[in-house]
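Only one chain is included here, represented as structure tokens and corresponding to the form predicted on its own.
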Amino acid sequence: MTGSLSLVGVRAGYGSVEVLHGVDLSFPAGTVVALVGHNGSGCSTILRCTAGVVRPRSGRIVWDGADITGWTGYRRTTAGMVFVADEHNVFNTLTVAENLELFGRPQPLDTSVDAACSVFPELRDLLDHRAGTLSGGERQMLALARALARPARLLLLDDVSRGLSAAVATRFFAALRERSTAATTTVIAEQFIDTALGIADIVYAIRRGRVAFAGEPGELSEQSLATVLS
């Protein structure tokens, strides 16, 4: 399927510690996929491998029929991949407006600002502020604005709700679901599991670097998910 993403037998980790133990995952084109699991389960590492931040020790990453395992992060970005990491996800020395302009290229700045502020109106009064002076929640809003400012074929979002109030997180997820199209595949790693399941088409539960469950959100109840992840 055009635009689909697959991880095949991917092993990855940090230093001497292996985090992913041969995971096989499939993300059909045009879907919203939730990765859920406890801290340290491997959800973030899956996204980092896909984005090219962490190189797999073995296995393959296939996107739109092409093996991208050896691609640089820059090549993935120019091909239409957008990654919002869980930290260090804005340019601290640039203003909010400059970040939005950079993220939104080649769109005009006004278009990027309007797209961001339609979901995060809190940013409107901060456009001239340097990103490094913002609170944690404000920086997270700015980082997530990348998902709204730049059209993506593959959108990777790590720990979306970090630093956000429940109301702001709900607002973003509603906008994300509303703007979801067949041209964009979205993969979310999220600690607020109920919120993620509410917008996802497919869910993978990751436990200790392995896939513990794969299916539709409706197949998981709070009790069964707790059992899966225990």
The other form holds:
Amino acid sequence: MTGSLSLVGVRAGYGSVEVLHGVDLSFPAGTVVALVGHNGSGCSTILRCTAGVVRPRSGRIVWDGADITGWTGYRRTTAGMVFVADEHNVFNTLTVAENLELFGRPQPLDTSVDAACSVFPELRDLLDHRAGTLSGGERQMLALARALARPARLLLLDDVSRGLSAAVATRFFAALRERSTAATTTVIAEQFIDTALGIADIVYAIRRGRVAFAGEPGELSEQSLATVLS
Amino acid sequence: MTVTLNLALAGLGIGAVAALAGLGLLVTYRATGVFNVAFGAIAVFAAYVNWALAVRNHWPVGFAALFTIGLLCPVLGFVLDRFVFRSLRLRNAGPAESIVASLGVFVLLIGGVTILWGRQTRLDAPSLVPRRTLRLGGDVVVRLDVVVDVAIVLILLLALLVLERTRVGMLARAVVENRALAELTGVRADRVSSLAWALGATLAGLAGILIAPLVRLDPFGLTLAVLETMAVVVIARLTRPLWVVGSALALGVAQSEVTRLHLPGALGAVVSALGTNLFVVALIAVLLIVRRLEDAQRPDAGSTVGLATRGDLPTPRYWWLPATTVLAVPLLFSRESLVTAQRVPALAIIFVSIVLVTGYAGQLSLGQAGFAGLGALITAKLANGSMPFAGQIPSLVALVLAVVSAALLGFVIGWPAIRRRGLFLALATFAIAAVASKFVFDQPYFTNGISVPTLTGFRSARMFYLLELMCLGIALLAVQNHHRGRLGRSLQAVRDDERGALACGVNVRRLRVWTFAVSSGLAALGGALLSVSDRSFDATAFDPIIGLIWFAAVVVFGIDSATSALLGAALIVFLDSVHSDISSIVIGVAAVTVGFLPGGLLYTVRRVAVRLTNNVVGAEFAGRRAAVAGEPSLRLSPAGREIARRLR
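Here we have the form predicted on its own; I need the corresponding form predicted together with the partner chain.
To see the whole picture, the full complex is given below, headed by that same chain.
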């Protein structure tokens, strides 16, 4: 299936700590998939493995039928993957405009700025400011602008609403739904489970590095989720 | 007036070369985040290759230079990036590790030069431009090569300034700040750094070839001359090319004007040393005086956390056995071998002082050679009675006094220097060693007719060796005190996160100055013992370049392990007794591969050993459990392996 992504038996970790103990997941094309889990459950690590920031110790990552496990971040990006990490996700020493120019390459700057400001008009007044001087919420908007700046086939968004007000987060998610086509796969990791369940087609609950639940949001009430995750 | 003008014009030559070297250093640092200490060695290497081709092999000078600058240096830069620094990047290694790797390159290149072409000074470095002078009217003359050098610098500066405003400049800034993110936004980060390395190496090589005819060709002296130009990069706060060029030319002119100053007497010699060493004075002045200097973009530049290995592995049961054996065996040696072995404890004490200040306290200190030399010098002068205001003092008391005064000096210098962190502290300590070397050890006023005493009561080789072991024992006890308990925990906290430690109520500044002073004292003790075992005070034994090699050695063997430092000292003395300069090659190779051997040699050996034994245990445990529960075999975390070990 075009645009589909799957993780097969992925183990990964940091230093001597293993975080993912063999995860099998699939992300069909044209869907929005939410990863939910407590802190340290491994949601972020799943995204980082997919983006190539963290190398899996074993297992495979298959995208569009190709094994991309050994691809560099650069190659994944040129193939249409966009990963917004949960931290260090903007260039602090560059201005907002320069950040947007980089995010949208090779489009002209105006296109990227318009794309970003259509969802986050707050950014328009900040174009000449260095990203390092922005507030946490503004920086997160700038980071998320990367998901809007150029068409992507696979969007990986970690800890989306970090620092955002509820209104801004809702606005972003609406834009995300509006833009997603049959060819885009979107994977989000989200702290606010209600929000995540509200926009996702598929939910995976991750508990201590293993998949604890896989299904549709409707199958999962908040109580049952709490028992799955605990 | 005419003299002033002529001197200024002559000084522009050195200034231009310093600007070139500085720009090369800046380009590499800005685009890759690596402060390439090896740039001095690259310059010297290029100068030597150029000299060998032009003078020995009789190539035309222009052709030799074209080969060196146009082919050799870019390729060297590219190779360094591809095979040394890329593996560090892939591991997300900290700035300290990249400094060590570039020190490795440094040691390797300098070692190569000394082995290939010897340590003697050569005066016949070829000049690219014909040695002609231009008359500017009146008696004002300027050398043609100076004009050409300045022109090259100005063209380069312009090119860099333009480049910085373009997209390439922005991409480079993006790569430096956040490499992973840059790759994720589709920037070919590796290409940017390869380019920057090639360019940086080329500029360094060009500087080396241009400076060689202006001074002299000798491996250590020329390297130091080039290294001193770091001053202009520091003045430019590692960011502004315009400042690099401006301050380089200004310092060059000022240095040239100083040569007019002639003071009578012995101190006049010290003042006239300014005429060749103004850059290092500027370096130390800027680092000690200017208040805000830290690279705001990278507050953690120089953090040594990445080098730490403490607690990663269980302590082996007989950990003390290898070092004790190595230290005890020389007592059975014949007298001659014992005299060689006397260097081991002395060097080990210096190494342990580096372990304390860099390994435990997390401060990059490249200047231990300076304190070691001061310890040796003060001991000798006190024992000879040639120290002003002091009569002849018994040699053992002199040794103790030297250690105490070096520690006090470390305290006094450490107080302003300690405000610096990471890279800047490293540069400050290096500058201290360079100043000590140029203005004290090299000055006849201080070192003329000095003879190193034998220590009363420890005249025989065996007794002296025992005394050294005793001193080493004391040093180890002092260092161990900084490794355990409240003090050890505070130090580790400071090393891992200074602000966090401050927030927890650790008096960071006092702690850092304290360790700096203690380690200065220890280095002085080691240096004094070293000179006594050598029977002479040799200024080249305490050259700042030697200090860099020592530092690289300690990191290679394991920066936070005193045992590693002992074994390393023994290995170095052994290698040097087999063939001089061979140890620096070994250290260089090991330091260059620091990207593949995190934690140092000994740690790597231990880790492999632990992994081998643990895999056996782990597999056994997993097999047993699988038999019980019918589960597939497990992979165990370190804690799990430890439990498995106990269960067995």
